[in-house]
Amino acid sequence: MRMYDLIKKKRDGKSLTAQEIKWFIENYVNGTIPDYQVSALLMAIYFNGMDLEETTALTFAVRDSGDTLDFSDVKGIRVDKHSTGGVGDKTSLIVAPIVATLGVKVAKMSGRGLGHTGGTVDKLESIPGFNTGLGVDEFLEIVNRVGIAIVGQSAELAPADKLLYALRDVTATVESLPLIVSSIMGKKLAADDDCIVLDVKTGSGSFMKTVEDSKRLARLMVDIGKQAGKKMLALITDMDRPLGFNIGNILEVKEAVETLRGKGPSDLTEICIALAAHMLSLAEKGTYEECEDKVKKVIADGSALKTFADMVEAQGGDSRVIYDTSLFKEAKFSRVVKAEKSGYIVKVDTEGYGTAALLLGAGRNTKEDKIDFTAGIILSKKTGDFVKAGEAIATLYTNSGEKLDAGERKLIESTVIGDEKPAYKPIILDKVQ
């Protein structure tokens, strides 16, 4: 077999056989085969596509590629949640407490923001002391004492992912769907899962820009999951607006709190609700009604936050700030943005909100990046508000005072202000399962 061969293949648009893929899957991590003939393979897929089976065959190797996690020292159902990524997207914090609390398991593996995309492991690791790279037997200790862990992406899980992705980055070929689906599910099957209920995001603050894309990436995930036997479902969520008014680290973890205490902004909470209530579900705790009234029931009286605290503890944190928020570090530097007109926030660019977090150091442009956990944006007004000139829409928080003018520059342009007020768009748009 010949790289050379399958590079032909996909170019004149004709299938790869799983035969092929794992082949080539192999070679390529094990370095036999060079990167410039992946990147000729990549773009031939992002031109031809492929079809269910060889992507199918692709998210398998993927998986296949490195260690795959055994959970079967975990006593019960252990379920999972992945969001495709978006901005003041914290649901990860709040959601896994709720479903630990009514006694499914979760063992979950994350991994940290890049660009305007933040990361449940840096949110987590913003709290004091928190340690998310546990060996595998603490790891699992935790979940079995306290139902729920959250940890860093292992280097040793699908490895052929991290060097795809690599590579697609800098050949301008990550808008492929089967590249996208691979390596989502190429990690989320590598974890030993029974459940696993899929968050996926659309709009401009997000990777699928319209809800058809959107739907289709859900689909693809959901029939593969099924493929390797798990029970599968996708929530479409809005991303053209940030998701609760906090965005940043520990402004993000604070407004965890508040929501696990029933506090927290509509949208968030519904998503949360709705995400928690259908992982009960899958995982046969009742019907969706049922799990939905039990979610609330621990939101209501404190044993959902009170999970929250005891694994923070269990991992090394310190689990007086969840109590306490104000116990969390402050930034030195803040601004008041103000709106430059009377209006109606028609819309905003969700991923230019995002760019501001990053700007004011609430990100990373590359791994390397060390991040500011005090920076970020607390919003006044969202989409759909109305707002006075003069009047406040956000206030941005950064150790770097020399950050606040490029934070409050990109803000302002992403925000739309006009004479109609929007039409009301739902924050949870479809169901994919």
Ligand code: URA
Second form
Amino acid sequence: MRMYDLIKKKRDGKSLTAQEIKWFIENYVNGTIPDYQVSALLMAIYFNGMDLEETTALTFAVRDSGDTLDFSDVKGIRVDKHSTGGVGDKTSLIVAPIVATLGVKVAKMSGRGLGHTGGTVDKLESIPGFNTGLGVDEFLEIVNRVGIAIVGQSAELAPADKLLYALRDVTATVESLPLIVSSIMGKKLAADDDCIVLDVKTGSGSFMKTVEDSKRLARLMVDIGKQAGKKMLALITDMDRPLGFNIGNILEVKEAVETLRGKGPSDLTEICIALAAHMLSLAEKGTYEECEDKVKKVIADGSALKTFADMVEAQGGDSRVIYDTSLFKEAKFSRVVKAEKSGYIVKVDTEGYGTAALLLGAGRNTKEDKIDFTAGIILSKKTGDFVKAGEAIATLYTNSGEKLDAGERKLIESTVIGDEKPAYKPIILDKVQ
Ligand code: URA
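Can I get the form predicted together with the ligand as well, since the one above is the form predicted alone?
Expanding to the full complex; the earlier chain stays at the top.
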């Protein structure tokens, strides 16, 4: 087989066979095929797409490109949850402990921030001492004992995704349906879970900008997961606004704790209850409505918060900060961003908000960048709110005062203030099963 022929075939709009896809992935991972040829193939896939057979074959080839995990030592049903990436999306920190409190095991592998979107691993590492790099034995011991552990992706798991993602990032080929499906599901299927609930984001803060594209993405991921023997469900949720009020690592952990205390923002609380109830219901813990009641109970009685603190403790973190979030480090500098005119917040560019947080130090510009865990944004106003000229729309936080100007500029240019109150938009837009 020659890579040249595969590129030409895809360039001309033809379908690749499963053998050809498997061959290309194996030989890319072992270093035989150079980046420039893979870049050309990725661009051909970006323009010409892939049919279901090709997308499935690519997903399975990514899954099989490295180790697959064996969770058979974990007692009980295992459920995973994955978001396609958003801004202010701290749902995993809330949903995973809720589900674990109710007797379903969560052995979760999460990612770091990607572009303007945040990552669960970075958020957890903002908790002093928290170790996201556990060995497999320790990871599984904690899952069995506490019900939950969350770690970063190991280098051995789906290495093809690591290579392909880095290349897509620099060749403008991220926003391709088959490439996103194979990246997410390739990783998810390499872990040994029984059920997977997907939170497919849609809108200005996500990689899929329209509901139609997000639904197609969800449909493909659900179907491929089922084909691999998993129980699957996807929610399509709105990312035309950040989730909750806090963006940035420590700030998001604080808001997650508030939500686990039952005092979180309504949009975040609604999504978390729905995701957790669907996870439990897939794991046969009752009907969706019964599971929703159970979720509300473990939030109200504090047991889900305790599970979160127990996981923090088990993974080497300082659980005192969970019970008293004022113990977290605070940013040295802050600035209140004021509205330039009166009116309704008609819409926001959520990606711009994510970028503003990144500019303040909450994310990385290069792989080597160190994150400022204290950096981020607390919003005072969200889409649909009325704001008077001079009133605060947000407060920016950072340890590097020189970053405030760029963060402020980005936030202001990402906020549209107008005369008409925008129509109400639900946060959960659809479900794919
Ligand atoms: N998250 C992933 O892991 N991969 C993608 O391609 C997009 C979001």
